[in-house]
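One chain comes next, on its own, written as structure tokens: the form predicted on its own.
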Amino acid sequence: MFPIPTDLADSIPGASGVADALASMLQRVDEVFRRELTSDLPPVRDLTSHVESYRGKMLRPTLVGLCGLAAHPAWERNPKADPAAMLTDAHAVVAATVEMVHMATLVHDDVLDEADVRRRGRTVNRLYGNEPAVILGDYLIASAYHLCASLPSPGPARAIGRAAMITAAGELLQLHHRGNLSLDEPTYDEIIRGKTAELIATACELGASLSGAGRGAGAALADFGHAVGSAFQIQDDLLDLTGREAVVGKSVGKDLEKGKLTLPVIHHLRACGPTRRGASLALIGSFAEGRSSTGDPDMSRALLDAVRETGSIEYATARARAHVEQAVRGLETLPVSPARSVLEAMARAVVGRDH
């Protein structure tokens, strides 16, 4: 259910206890999630039941719990502290809230991208149409804020509300630059920091604060989340360009079809000569204008070969790895613990994944 493989738990001393604590918390997340989204209306129940299949990696809920463990003050008193009692019901509520907001963005993204596949199944918009998909996304966001408002402190709701605003602003910035074939890296970085990294950073920071960690630890984990989130999105963008739907588990090639330039293509257009750049721009334009499809293997291969020739895949991968290394360095301020080691290993696993 969460991205901690058995071999990882076995290779890090004490990690099995961390994995057990996370498994217990994620079970509570599942219970909270189902309870919050229960409806007596069959059409609503059908939609919320289908969208549960979107809960794949559970990265954000896992990070709420893992950061809550890694930043817990108990490690400073006892390096062999038992993580079983460190995660509270509040962690589970915040983890469920963050995941609801994330799922709402996925539902809305699939409408914007006209995507047919998500988590190896049909998207909500493909099965039910765009109108129900848009309202379902709204329903998930409303449910998230209703749930988070149940906590005694308004702090988490305010933090998640702010993150959702920044996420939407990042998406709006990306929409504004659709078809902009001169998009530069700083603008791309701003887009992914908003639309992806901010919610991950908030999940990390809230996990720490709910464990009673000081502001320094919370800020360090927010920085960790921003760096990991940026690496995660770069890898996602690479998979959209180079991956296969059967492996990735969702529609691919949508960025080019929607005129959205991502890091490998931005680097390619900057690095290639005028003749190659003209040919690549023509290919990208044909995808964005619907004159050809990324499903056409010859057209897609031509662009991908050109991107590979300029070393742009390697460049984007190196950028993602640099974000990961930045994230890992930031963990050095936390007390040494199995939870910190697992958090570091999870960060390193972001680059190189195939789905």
Contents of the next structure:
Protein chains: 2
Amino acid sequence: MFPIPTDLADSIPGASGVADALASMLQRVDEVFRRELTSDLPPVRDLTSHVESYRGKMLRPTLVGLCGLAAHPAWERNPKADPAAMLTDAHAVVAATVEMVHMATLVHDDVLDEADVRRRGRTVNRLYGNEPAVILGDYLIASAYHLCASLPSPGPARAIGRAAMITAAGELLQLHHRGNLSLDEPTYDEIIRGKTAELIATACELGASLSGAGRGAGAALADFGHAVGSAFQIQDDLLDLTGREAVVGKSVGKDLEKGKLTLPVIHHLRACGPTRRGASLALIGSFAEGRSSTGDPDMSRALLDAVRETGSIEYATARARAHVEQAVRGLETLPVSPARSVLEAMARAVVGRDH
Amino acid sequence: MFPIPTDLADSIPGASGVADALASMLQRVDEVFRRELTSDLPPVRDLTSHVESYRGKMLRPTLVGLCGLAAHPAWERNPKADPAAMLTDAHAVVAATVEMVHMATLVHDDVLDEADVRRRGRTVNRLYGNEPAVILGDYLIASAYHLCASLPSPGPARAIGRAAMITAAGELLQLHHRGNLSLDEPTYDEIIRGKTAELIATACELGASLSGAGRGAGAALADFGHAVGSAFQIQDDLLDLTGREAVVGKSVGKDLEKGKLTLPVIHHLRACGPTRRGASLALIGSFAEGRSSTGDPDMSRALLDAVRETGSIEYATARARAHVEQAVRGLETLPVSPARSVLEAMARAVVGRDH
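Would you mind giving the form predicted in complex with a further copy of the same chain, to go alongside the form predicted on its own above?
Below, the chain from earlier opens the complete complex, with every other chain and molecule after it.
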């Protein structure tokens, strides 16, 4: 599960009730997941059971649950309300749907990135080849909408379909700018808002609406999700540049190899002088053309040193922190509750993580 | 549109009313399609407008409409019922959804097949690369379910999600058997029933259910769709082996190149003697290993001659015809109507086509 600080139960009064309600929902998500992905065909079963291991942090299902709790109207009447019965089967179905759509994205992304490692295990494309990986992604997407259509209302499927469109459009925008060494920060922001933040925002908003929250709370939590999602992606991009595979648990150094400029590099190229820029562009170019890679530690270190020198790691970290602060401020419109406090702690944990 | 014989209006009394109702629905499908796939982002718009050209035969939307007409309860009361008002907006939405899911499959299949040509134009993977093609497919799938969730009932999305799962499972089964030179006919049947027939069957069944048809008519049309779909795929596989790219309008010779054994080849290997089998297996192996391809006309001709000699083209054609006859017999449970006659003619046209 996503690293909510373990000492929350002590530091936030009422947090243990929230954690219990969440754990019980995540248990149901797990059951829904297994039931939906069962197949009679052994080649299909092998693949779906392999991707089960991708479900690591469960960030999106956790957000469906926490937003479902934090936006519940019961807190308005009673700040000591019992969260135990706040999360419904519909929350679990939507949480599982969102995670399934997200997993499909991971499987397809690993094909695009030619990544070998995910959650410390081999990727589907590495183990089985690109073709089964593409079709497995399609199978997961189909399963997700099949599952979501078990709800009586088409509303959640409509919202998740829309979010998945925006996710794909964000990825297409990123592919369009691949190798563009003058990519600017507003375009980077637009890309990560699409490819990462939109689905997270939808998870938050649906969690709230399934709890019977009003439009105001739903919109506030959608904003919260957009901000947390953007912070999350900036942190991910930082880890791709600075992290070690053994700690991060997935392939690193892929962004530059694939010609994707991320925030620290964009800032570096903007902040450094013209001479340094020439040298850095040459280094970046050598990554993108496959002449170097994480396999060449000297070149990686030379670029990383240059990026550090312009304070670009700090800049990107500060941007991620600013998103988190914006997210937390947005929560202030919700009634005070232990669920709201846990949600706040969770948002802060996004920028602290090293994986 | 799918090649319904043009002289139908003369040979089937009342066919022109059916053709008009269908044309009007297909017009609405077109509008729904364009509206759903509009994007503010130019890189996305370029790609979606490119795949618009893939909508050629419109087999699946046509079947939604024709089944919607043929299964309409009005014919039971009046064999001269007016088909003009039988097809609803929901028919158009479901028809567009099914076609969008199918187009996504085409885009992903072309990546898997490394195909260069589709509907006489360049494929997305050829023009833009594999990565945008994979994500464009995901965008189309998301658009499809977003569109389908505009209907008040989640039923059609549930059915289409299930069909898309079975489609992907069929493709995974096919990939699993890639390079398996002892693939048998029952497994081939299972593969094509999954990867092609299931979505067609669902199109037929949903067309009927949206017209208020009973379960019996829905099940009969699902069976019809399975049979027509299997015939369609056998014909497609025959064209990949025997057709010329200029006539077929898409890359041919891809099946053997990709290690996929199709019905005529499966029959040939079963029917020929052991000496011939050795020679044919060697030829097939050389295609699969890329040592030959459609670029080597001598080797293609040698294999084709051998396949012809065992009567395997006729065998596969006869199997396709048998599926069509089974499909047509299944229609007999529906009330007599011009729509039923047109549906019957359409099923027969599947095996006659050369593209």
